[in-house]
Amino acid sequence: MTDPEEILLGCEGGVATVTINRPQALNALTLANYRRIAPALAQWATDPTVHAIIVRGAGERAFCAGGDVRAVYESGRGVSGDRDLTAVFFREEYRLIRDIHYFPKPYIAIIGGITMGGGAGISVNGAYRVATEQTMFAMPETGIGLFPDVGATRFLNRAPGQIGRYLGLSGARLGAADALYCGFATHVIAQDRVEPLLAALTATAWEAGAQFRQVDTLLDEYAVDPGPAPLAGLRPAIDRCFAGDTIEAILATLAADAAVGGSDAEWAAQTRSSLLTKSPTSLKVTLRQLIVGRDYDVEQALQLEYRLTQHFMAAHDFYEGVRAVLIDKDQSPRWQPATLAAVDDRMVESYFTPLGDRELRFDA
């Protein structure tokens, strides 16, 4: 069970407020967590009293550095009582997540600080994303032996051009105004304006049907500009070295460039010397994801993502990878298979085998 301080719940002036309380681990979410905010969201979804939801982190690190995949890892190596929660973690979440897309009414996550995983799973997928200049928003999963999840089949395809393949093959750091160019972020304000946003929110005259206009309207008022999006000046790079459909044809097309040099080289050398560190199989598992899920919806995204967590949890590198970068923290992993070559088409669409009646499914 979770100390129920983990998850603070309050409500004023029609404003219903989640603050995730770990700020000692980066507020990572935990499935405890998820069961205390699942409810209250339902809850508010319903009462007529509110009219808006805020989601924001403890501290000044971090909005949420992700799910706990050390339990998860825990789980799957049989070190923690809880056999189950390999699957269970990920059904939960998921389905949290799909009611956080479908919220009826303003759900405002407030992305300041480190922004990962699981934490842009409970906000890129709400109606309102308020980055700060503190805000570093990140899709490593690749580095664990695990893919892009929490709808990022979706939201990264949602990205210009080809930097929804980039950010999730390469876990590539974003700050402010790169959230904002690729829609993971609606809104850039000030950091130390994010204090009086919120007391304006709950000063607000609710008006009965009207609730997101006023959000609107609020939020283009504490707006700033973030600056230009250093990913807008690389995105012709990006889409000619991310284009193809294979991770060697990448990796080619980056080499090239790197070996041509002009403005982009030192990138796309850096760039292909970090997707050789990557686990052979997260990288084309989520190449292939990206591809097979460009056009799906919340809904087909999580259902897929969920298919690939269960064949992930039965193999090898979500393992390594935890071990390596959360565990041991040698940062060495070593992958199964060990190459790209190793990793062939059969192996890859194994991934994307149906699961059956353990298939996730969502209530009507």
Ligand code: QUE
Given for the second form:
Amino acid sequence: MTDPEEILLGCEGGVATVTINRPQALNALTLANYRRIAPALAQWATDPTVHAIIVRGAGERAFCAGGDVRAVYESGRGVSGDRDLTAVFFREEYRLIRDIHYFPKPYIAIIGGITMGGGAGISVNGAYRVATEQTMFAMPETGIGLFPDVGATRFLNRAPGQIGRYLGLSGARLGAADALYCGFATHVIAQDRVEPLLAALTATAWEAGAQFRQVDTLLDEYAVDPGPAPLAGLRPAIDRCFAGDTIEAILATLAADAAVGGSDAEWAAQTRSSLLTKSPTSLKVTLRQLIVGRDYDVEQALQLEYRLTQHFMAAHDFYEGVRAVLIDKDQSPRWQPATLAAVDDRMVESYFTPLGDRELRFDA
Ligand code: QUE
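Alternate state requested, the form predicted together with this ligand (shown: the form predicted on its own):
Full assembly next; the chain just shown is listed first.
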């Protein structure tokens, strides 16, 4: 028996479609998957019969839960596969993200369902992101001993106030209203309007040069008001607690807010407890990443992130995090170093060291 196609490609009514078809793995993307999507996009970019691109996930639960970090884990530990995968996987993933960001035609991701990590990468960096009441959006990488990548240096920094720091450090999960508030979604529609929207896109009488305006009009017709964003109410607390320039300062402010009581005390206590479960190295590197990359464009963000991935692949916590969360599922990672105090500035700084001839390049 042949494998079912993991990436379904189609084109109808001037609309090209990518469907990620690994529902049993929450549509997590493998290197082979990226290698099938990238040339399709390149071809559609210049094909005059293609006017817009839709990207979606198969099944009910997920748009895309991330990259196939399990394969990267096995490769990096020398368990199976190609040892090179830790260098190649992120390089090809990030090059695809760059192409998505600069894609010349409307690129529309339907992020109904779980959208994390690499799933955020192939959606938030594109022109249109359509959320539904089923959307669950998160950047949970500090929980697997990694850091928020796939362009998050840029897109987290563009969320209001200090919300990007909060989300990137804690891995907090967002629904549709919050995703829209942060700018990760551009529109919210009802889940049962997804198929009618896609049918309307396919039935569009496309005009050359007007495709973005045509998609804007159609999406505005289908969009609903998702109601108040819970994060908007937490903004004052988030901005105050996450303004600190060290993880220790952020934790101290959260502890003080939790102790004082008041409406946000429970949030502060829960957020502090959550941060204390994350990799200490991941937390410190992530905060520095978001600070140094505050004004980075997509290419600068991805180049910085590529550097960080390669240093993380040479360290301990990523393997321990993937083991604890995705392999053994004991949810009890034993981080090394185990405490924030043991992660000194020199160690953090070492993650930002350029890679010489292994740097990520976009012209190669
Ligand atoms: C952090 C991550 C990922 C994660 C969990 C994290 C990630 C990822 C997956 C995932 C989930 C379900 C699967 C799968 C992968 O989980 O990137 O194959 O079936 O892909 O806390 O970054």
